[in-house]
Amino acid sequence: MKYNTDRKGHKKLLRSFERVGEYALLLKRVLAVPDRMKEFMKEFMKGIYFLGVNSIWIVVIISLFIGAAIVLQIALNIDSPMLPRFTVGVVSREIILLEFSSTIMCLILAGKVGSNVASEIGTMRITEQIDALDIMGVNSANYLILPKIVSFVAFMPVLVVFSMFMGLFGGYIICLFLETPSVETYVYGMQVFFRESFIWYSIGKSMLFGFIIASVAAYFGYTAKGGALEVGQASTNSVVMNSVLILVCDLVFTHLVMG
């Protein structure tokens, strides 16, 4: 039993190490120059609507709500003398701008637009449709994935502004109509000591985020074999190994630029 046991752990550590190289392989062939650039421009307008335009709503429902949680859970536990009652708004901005707006929001739109590229492409593999591809002479990952992963890294800058700007906004809201503290506190504690490096560094991170969650979702769907119930495996796996990476990425990254 424990040498089949084992047996078992080496196939799946041999097969996550096959996955990193067909993997890397795919992005060689996404990476390249596209053959006509009017198709490509025509795919990424496509990409930035449907990935990117079409996100905007989930961004600002979930900023809004979260960012007066924050606000509210951060008024009602720091509550001393010892502190001044700006520290909530400080707070507050810190964690939406660093970690909330790039950080969790990738967690999220990693189950939104990473599930739609692995299905979306996985069921053009299994219907024959990249294997005709292939047959004209055209590199099907070049011509499906490049505009998807470049379209929605481009808009990532934009769904970060709007996540940070309804977060701080629901804080903005929370703050109006409960009074801990007062609004005049609140955005007082919006602009001391605030550093624009935070936004740069949030928009940076997130097109990274962006990036991984475009290219790791088109892997798992162009890689799909079978039928229906595999192109639904393929989005699940994609969501489960966006939101590892994303989160393994977050602390590499804050280490390597804040540390």
Given for the second form:
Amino acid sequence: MKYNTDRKGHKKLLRSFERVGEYALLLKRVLAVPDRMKEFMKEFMKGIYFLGVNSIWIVVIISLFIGAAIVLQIALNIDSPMLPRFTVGVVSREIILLEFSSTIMCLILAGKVGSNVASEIGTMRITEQIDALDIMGVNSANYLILPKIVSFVAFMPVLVVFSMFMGLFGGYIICLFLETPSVETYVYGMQVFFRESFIWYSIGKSMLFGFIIASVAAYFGYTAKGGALEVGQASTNSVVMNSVLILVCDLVFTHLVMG
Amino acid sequence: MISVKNLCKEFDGEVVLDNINTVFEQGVVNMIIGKSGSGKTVLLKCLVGLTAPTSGEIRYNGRNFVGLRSKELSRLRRDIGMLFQGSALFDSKTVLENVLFPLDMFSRNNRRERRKRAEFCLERVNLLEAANLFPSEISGGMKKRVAIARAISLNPKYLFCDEPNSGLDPKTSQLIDELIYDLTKDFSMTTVVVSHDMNSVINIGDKVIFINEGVKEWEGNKSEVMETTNEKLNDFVFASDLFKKIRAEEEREKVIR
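The form predicted on its own done, now the form predicted together with the partner chain:
Complete assembly follows, chain above in first position.
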């Protein structure tokens, strides 16, 4: 019995290494010069719309509410005469700029965009549309995946800036209605000790996450086999894998850049 | 012409194709027939390069297809058109855009000429009126015809069809068969059709290859199929009641004569 368990673990480990190799080989095919620039631009613009513009509403809603909740939580928990009230603005700003708008927002986008990319490419795989591209002599990986990666990475700064703005705006609304702290104190807190580099750090980090989300989801979709059930599994696996990778990369990136 | 020499394919040690030797001739419809799971689709996938054979040679007009560099392979593939079992049309594109796609990718003609060519291909399959519809808005038979139009848009030298009649009613099946036959003759293509539909074999099978359990069991033409003494082919051909009746009638006529 123990032997069987060991063998299963061994197989799983081998499969993980295989997957890393397959992902690297797929990236090699993806990161090539497109056959036709015009077709690439068409797919790029589609990607901007479907992956980027269509994600704005979810970014706006989540950022607004979480931003408000962050300010409320900090205001309630930092209630000490030793700390000035503008600290609420400072801490909220740092949390929203450094972690929420990049990492947490990317975790949410891994669900929305990642599952979208994996299921779209997975469906194309099981309905032989990718085989049709290959037979025509088109580099299917490059044609399907590269525009998605480039468009999502290119649109990521827009989403991050939206998220930052809406998160801070959510806090502003809370201060406007509850006066904990007052709007003037909150705005002062947002401005004091401000470092512009945090915004660039956050944008850089989210672009890396954008690449991970689009490429990993595309990998799971591209290698899907079987039917509708397997496409669903590929989509779920891509979300799980993306979430883990984002968390690990966040830690490494933070240590390298800020540490 | 495509020649296949000692072609073998294994999946995890299981032999799916065993030493296949044959020639697919130009200007005729070459049919690969066999039961489900006999290896005919794997043979087709090896022929078009979607699956790499374990060993053997596939020569397109003398050039070995196996082991070609990706650029050469890509160039050779532009001479190949394929009709998939499920049509494999791009869902996000209209019928016209589907047919235009290979032209947009590889043709050096200007936009007007490319569009003209796509419309000619659609007209050839009698579907010009459906040009602006999406694949989800047309029937199964129409999808197959669009897929044929897309397959011939670049004037291919080789046409491969995987179960072109699956899921179609007899009349539409016949229409698709006739279309494949006419296109093969008109453009002098090397056409390879995988099917287990005996009506298609009798209608258009200029050359017939019977695959059984991964082995090439028999080779001949459509008239020889009905008179073969090969037991396995007989079992396959006369599995349907209709063909059993045809054979019984033929034998009765022989006795009367």
